[in-house]
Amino acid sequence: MKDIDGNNSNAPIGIFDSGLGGLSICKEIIKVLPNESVIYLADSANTPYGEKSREDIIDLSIKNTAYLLELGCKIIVVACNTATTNAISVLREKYDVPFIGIEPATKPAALQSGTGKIGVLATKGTLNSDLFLTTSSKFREQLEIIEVEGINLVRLIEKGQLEETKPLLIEYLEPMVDKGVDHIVLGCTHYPFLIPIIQELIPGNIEIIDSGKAVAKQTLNVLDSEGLLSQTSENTKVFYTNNNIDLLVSFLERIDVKSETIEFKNF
């Protein structure tokens, strides 16, 4: 499993997540690499990962993995931060292919803040990891930093119950405003898919900012740099689930993903 043809430049990109959320990356990608295969896999029979050991949550990223390389992705996108947080460097070091990870954007929001106080919106997997604490002690002598664990927020976005957030995110967004933040991150990727809510809950002047773009065009510039760009306008998008096909199906209507190439397979 460690070899992949690295001159297959037409193979797929292969991207999981713990469920839905990752489809916010997903969207990205097809946006900013209209020309490549994509093999998405939706998790959702294990989500959140947040809430998982680091153990339980490096062996589903290796299953995950495992599945798409059989499946003869040429690059694997993390597209779960906790995933990435926590298992990304293992993925790297077992597998011979290429890696592209999310963690919150704190260094934008970091940079871009007048205030110099920034809001992180995150699971609690991705806040307790070690990498999150690594990139966000580099700016916490310049800046206030405070973090929310939005408990209860994946568990209802995969059942398709977004309005249903709202009084949990009134909660968690409530210290953040009232501290004065300028930017809010949002540190998981089914988070994006709020933002829509979030905007009517918080003061216009607070810039919300996710990975999504930042992703795509790091995808982009690997799959360059390596020589695995696609060479032809061919394309399939194919999306594995191991839950809700019609909920799948519903949240790709959110991202506007056309679907005349799209397959639905279970896993």
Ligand code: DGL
Second form
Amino acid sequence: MKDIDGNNSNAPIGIFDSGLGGLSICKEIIKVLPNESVIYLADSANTPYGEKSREDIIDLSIKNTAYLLELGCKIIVVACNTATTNAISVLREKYDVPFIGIEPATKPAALQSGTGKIGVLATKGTLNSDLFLTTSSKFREQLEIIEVEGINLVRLIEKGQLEETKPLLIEYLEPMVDKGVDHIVLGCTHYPFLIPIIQELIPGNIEIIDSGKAVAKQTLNVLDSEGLLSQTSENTKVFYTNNNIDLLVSFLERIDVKSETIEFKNF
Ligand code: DGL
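Other form of same protein, the form predicted together with D-glutamic acid, not the form predicted on its own:
Every component of the complex follows; first up is the chain already shown.
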């Protein structure tokens, strides 16, 4: 993939998630960086990561990264809060490429909160991670953080059963609303697909914080500062899944992304 000057700036951006959730990030990356080639890995055969041990999350993150690097990616976007909060430090030590991660946006919510109360909806793996505990502890003195584990939400989303999440969301959001939060942080990249349902269930003055745009901007900044921005407008968008290809296709329609290649791969 390197050109005559040894530059691999036209290589693809590699993105992975435990499944289809990271497409919410991929969508924003494609918007901000339309000239870039992208390879997306949906590790749906191993979803949900949020209920696995830290060791298993690290192993799966290494497997996904190794595969994307084998395909020649120049940067890896870990489009999964659970994988980022448990594994990104290991990945950064192990591989010599830039990594972009995503973790619950506690800081922007904390800085904007007027009530001094915010909600965080995330997986068990994220809420129990050292990275989340360290970040959130910085704000706990001035702020009440109501954390709720989104049990089974990822499972239903991975089956395409979005409407079926409603009774669970009623249960998970109620304690946040009752406490008077003014921001709800979506700490899992699958959850932005639930925003229309969440909006029906919470008062209109509560802001939903989703970090997709911030991650895309950060990807642009890092590519720029590393001299890795694509130098050509020729690009490809490739999506791999190791589970249900029809579901991947239906999610790509949801995010309005046209892809040149959608393939089943046992990575
Ligand atoms: N999209 C992943 C995240 O952001 C879902 C985790 C899971 O598979 O449980 O955390």
